[in-house]
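The chain that follows stands alone, in the form predicted alone, written as structure tokens.
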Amino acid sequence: MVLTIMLVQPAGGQDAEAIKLPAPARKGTLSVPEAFAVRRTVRGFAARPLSLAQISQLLWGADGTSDPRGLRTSPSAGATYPLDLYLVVGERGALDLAAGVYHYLVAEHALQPVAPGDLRPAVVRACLNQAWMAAAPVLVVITGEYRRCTGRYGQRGVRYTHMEAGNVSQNLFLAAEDLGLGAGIVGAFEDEALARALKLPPGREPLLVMPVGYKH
């Protein structure tokens, strides 16, 4: 597979190479009711890498752009979009993608590298040493920047941000099932430790961690 590399300007002010993801499919293998029926929380994963096409479909299904006007697959209060997704890729966790942490750039449908190396152990430690998570080839971390929503809705925007995280997590569950994959979900973690492991910018809070991979 040939990767498309783009230059983007992250908040830190340094150019970083962003990896353009394959275009997502608009038709799947399961109907919505079929995906509802088989969705389960998975805690056992096979040592099998994911493809870039699968990663593309997972991230797009979770919270990607679904409309030329910029609307997304998940609803957002006032289209404030307070969430960001981070992909943690393990060693040999993905084909044609090095181990590391990546920020999902929604508008570009691309991955911006954040930190190199297999950081799953650091994420597991931050998640109160839940060792089963380390078997997943990739982890999707849903983060929130409350001020995007509270700027319009005041303190109520915190609740709206949490509601949106729930919407995105369910989207990811269903996208995984459609691809023949499974997903878990973790809310027990030390916020500051997880933010450090992911090198999150100030004001961006981890909300949920979702291990994803082939079911064991």
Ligand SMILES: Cc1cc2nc3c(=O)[nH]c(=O)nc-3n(C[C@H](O)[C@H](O)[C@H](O)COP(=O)(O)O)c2cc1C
Given for the second form:
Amino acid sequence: MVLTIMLVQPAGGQDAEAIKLPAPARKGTLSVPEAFAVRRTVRGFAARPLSLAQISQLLWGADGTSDPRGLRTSPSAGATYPLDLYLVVGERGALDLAAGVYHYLVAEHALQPVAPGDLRPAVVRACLNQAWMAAAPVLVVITGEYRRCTGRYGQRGVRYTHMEAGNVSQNLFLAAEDLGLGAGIVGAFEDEALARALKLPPGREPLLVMPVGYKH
Ligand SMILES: Cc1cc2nc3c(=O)[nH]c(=O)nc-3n(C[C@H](O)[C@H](O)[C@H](O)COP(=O)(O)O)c2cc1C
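Other form of same protein, the form predicted together with the named molecule, not the form predicted alone:
The complete assembly is shown below, putting the previous chain first.
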């Protein structure tokens, strides 16, 4: 029960041990066309926490590893992988996971605690006070580090990074629907305020915020 020991850990600082996520399922409940047909931007969420298995499935579906060569569920220009995912967990937002900000470690399929506490209010403020977002038990933030892609493609890498955020967001939408959940998508925010709220390292830009939870 290694998992149990790791789960009781609060979301400490960057030094805290990473929390391994359960293996994602390769079979879902909806067919791909069924998921296409039901996907909507959801802006109303029930006060119901997500399980670690659901969080695992959402993050893996969005941009997890799907191939021993390190290739992922979302395509990437030249496999440069300029994106990172951050999970903002609200108070009682997830079973067995303390409120806080976590960085998704793709290769390890694990969550690295970044900052403790319920930071949804700060994220919502940065998102021009879109109050509906605060009801979501978790928020997934897609960030981009342009230099990983511009290093190979020059300025065009900026365009590719933005395209990739679109790929990841659609994957996350469909993964949420497959789990019987709903996701929203937010591109209206103050970049610096959001980066500060999430304690993003320099060079990592927030691109999209996706509230996820049970539909209200
Ligand atoms: C790049 C992007 C940014 C968006 N930003 C916001 C936002 O800040 N707030 C919001 O409520 N919806 C936002 N939306 C959601 C759109 O309003 C929504 O996708 C559109 O109304 C179509 O509805 P549907 O997604 O349910 O099909 C955004 C969508 C995209 C693709």
